[in-house]
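Next up is one chain by itself, shown in structure tokens, the form predicted on its own.
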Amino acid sequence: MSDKPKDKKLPPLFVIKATIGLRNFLIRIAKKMLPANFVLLEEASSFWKAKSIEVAAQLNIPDLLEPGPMPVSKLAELSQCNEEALYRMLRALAGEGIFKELRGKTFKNTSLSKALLTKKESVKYFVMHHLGTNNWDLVGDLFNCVKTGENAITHKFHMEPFEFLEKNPEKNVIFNKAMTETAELSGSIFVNAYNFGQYKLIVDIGGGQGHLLSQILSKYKNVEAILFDQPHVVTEAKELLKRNGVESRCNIVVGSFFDRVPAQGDLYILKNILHDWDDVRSVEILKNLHAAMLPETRLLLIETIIKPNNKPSFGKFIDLQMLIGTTGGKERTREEFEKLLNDSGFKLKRIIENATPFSFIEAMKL
């Protein structure tokens, strides 16, 4: 059976983005109306709704009621919980929209509580990797990172964050699947979002498990692709491209981006890798992409681009974790991004935007 998902039927981007302006006006004129103090009290405590959005998830309570409604003295049976406790959680849960509270204490899921559960496009284990034990506790070192600069890892555990996840295979194994859910939703429109069939050849670097390339490869069936990554994080890959159809097509190669990447793509693809390595570190692995491009290649980043101005943005907040858990890694500005292309031998070519907070950078060699 294929892994491929189905193409997301969206409205037009232009649609999205007047809509999302909307929510966003209507929102600060709300937070003009009322007392400042209570605004910021009630954005101040929006972290009991975002960890126990994180605990009905690491419970399974989405999947426990898929069957249908359910009484919250069963779930608690099944999920092993104290009922009261657990109805109390529920019940604020409910309040949001996220689950549905019925009669006799019972409860059923709603569009939002089905996005837990454990199926494709779920964002179950992101959700899980970025509130859980773990990263909850980085996110509690913020003082620290910002009077310092240090990463949490490095300053709570005395090592650098890939090697912390190396030595932690539980925790790996959770990042990993919340790594292959964003590439899960995202990947679709991203196909729809760029003429990939343009090339004959396209290099994934750091493409993981190659959830990218197996969508691009299921729609374009003209294109071959190398899927570059380290052999403990293309281990999944095989099978995923044979599942669907695509692994005639795509060759895995192993390696480090940091020593040198396959020659002679037509595209290389960079998708949220930069946003882990300081400037140097980005240069250093831009250049080796360089020397390994023919004159007419293209090269395409996919990354938040940080706006200047002063609207809601999840980069900027996204910014905020790869300060706490990268060393030096962040979320860029368009101009940062130039800089980064110019000091590696490359020019901006296009911006292209999507319905995702995702920016396709399109770049050349000088």
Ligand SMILES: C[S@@+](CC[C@H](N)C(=O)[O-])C[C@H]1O[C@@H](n2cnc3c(N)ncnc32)[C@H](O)[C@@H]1O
The other form holds:
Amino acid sequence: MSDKPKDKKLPPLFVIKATIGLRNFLIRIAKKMLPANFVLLEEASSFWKAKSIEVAAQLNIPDLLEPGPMPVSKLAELSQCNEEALYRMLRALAGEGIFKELRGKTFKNTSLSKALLTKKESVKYFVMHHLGTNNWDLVGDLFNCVKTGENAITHKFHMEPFEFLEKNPEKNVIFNKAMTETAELSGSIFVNAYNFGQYKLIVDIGGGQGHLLSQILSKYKNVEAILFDQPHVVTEAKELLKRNGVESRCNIVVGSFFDRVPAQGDLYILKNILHDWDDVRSVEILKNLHAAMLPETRLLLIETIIKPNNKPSFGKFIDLQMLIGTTGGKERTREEFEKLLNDSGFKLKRIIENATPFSFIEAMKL
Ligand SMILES: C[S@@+](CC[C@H](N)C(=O)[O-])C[C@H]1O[C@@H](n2cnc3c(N)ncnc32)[C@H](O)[C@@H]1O
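Output block for the form predicted in complex with the ligand, input the form predicted on its own:
Following is the full complex, with the preceding chain placed first.
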């Protein structure tokens, strides 16, 4: 299967922002009109919905329903579940528009449940990573994280988060697939939101299995690239680059960004990397990039930017994931990014927003 980006027909950014603003406004109005106790009770019960979504994904229920509607008895047989228990869970999800219940305890997919199919541009593994037993236990440790500031992996398993993944290959597989999915979802938007074609050599530092680079190289035929990440992470990168017909323009280099990174790039990308690390470690990474870069080389951070307002934001909750699952990692404000960059010998040039929650923060050497 080719991983070439499909050009998404998205509405203009201002329409997306206005729609989200309107949705948030209506939600706030509805919450003000109902008794606060009811509202909070409902919000505090949302974990049932979240966990049920994950269990449905893990059981491959959307895949089983892909050929067409199916009675729960058959679904239970195919997924080796208790029929009554499975029915109760699917009925609850159907109430939320995730699956639809038809007559005779028969279910069919909806557009929401189809987002969990095992296919490209799905969120199946992201859901399984976030809500699977491992992360579920870590979220359960939030109280201690908030009390002490210590992350849950170190608290429970006495090791660093990335060391934990390295030592647990089955969890590493789900984590990598989750990263792949988010890269696929956002990558096709990114390649149209920034002119990567202006660079000859792009280096993606901590670029995972090379999804972003695959999408960039597919669109910009004059560009060459280096994918840099840890050895146990890039295992499937070669195959992916090959499937996209871009392997001849991409070198895979393994190593640690705490030691040194490849030189000679015209653009260095750090996507969702600094949010894994505290300020001291982030400056260490940035200084290593600085040492490899020429005066005219550009740096592109791709991260969520926390805004100082009281509005709901994906970044503010992903920040809690960073709290439980990284050593001092966090989502940052514009000022915090500016300080990190300045402390490492860079200046922030501009911020470019796009239809995803992740902004481009373009920087160059001071
Ligand atoms: C949150 S993931 C982001 C992956 C990719 N940039 C993306 O956005 O899909 C963080 C990445 O940093 C990599 N990483 C962690 N420690 C590293 C190190 N010391 N040197 C190089 N890469 C590292 C991980 O292997 C992982 O691929």
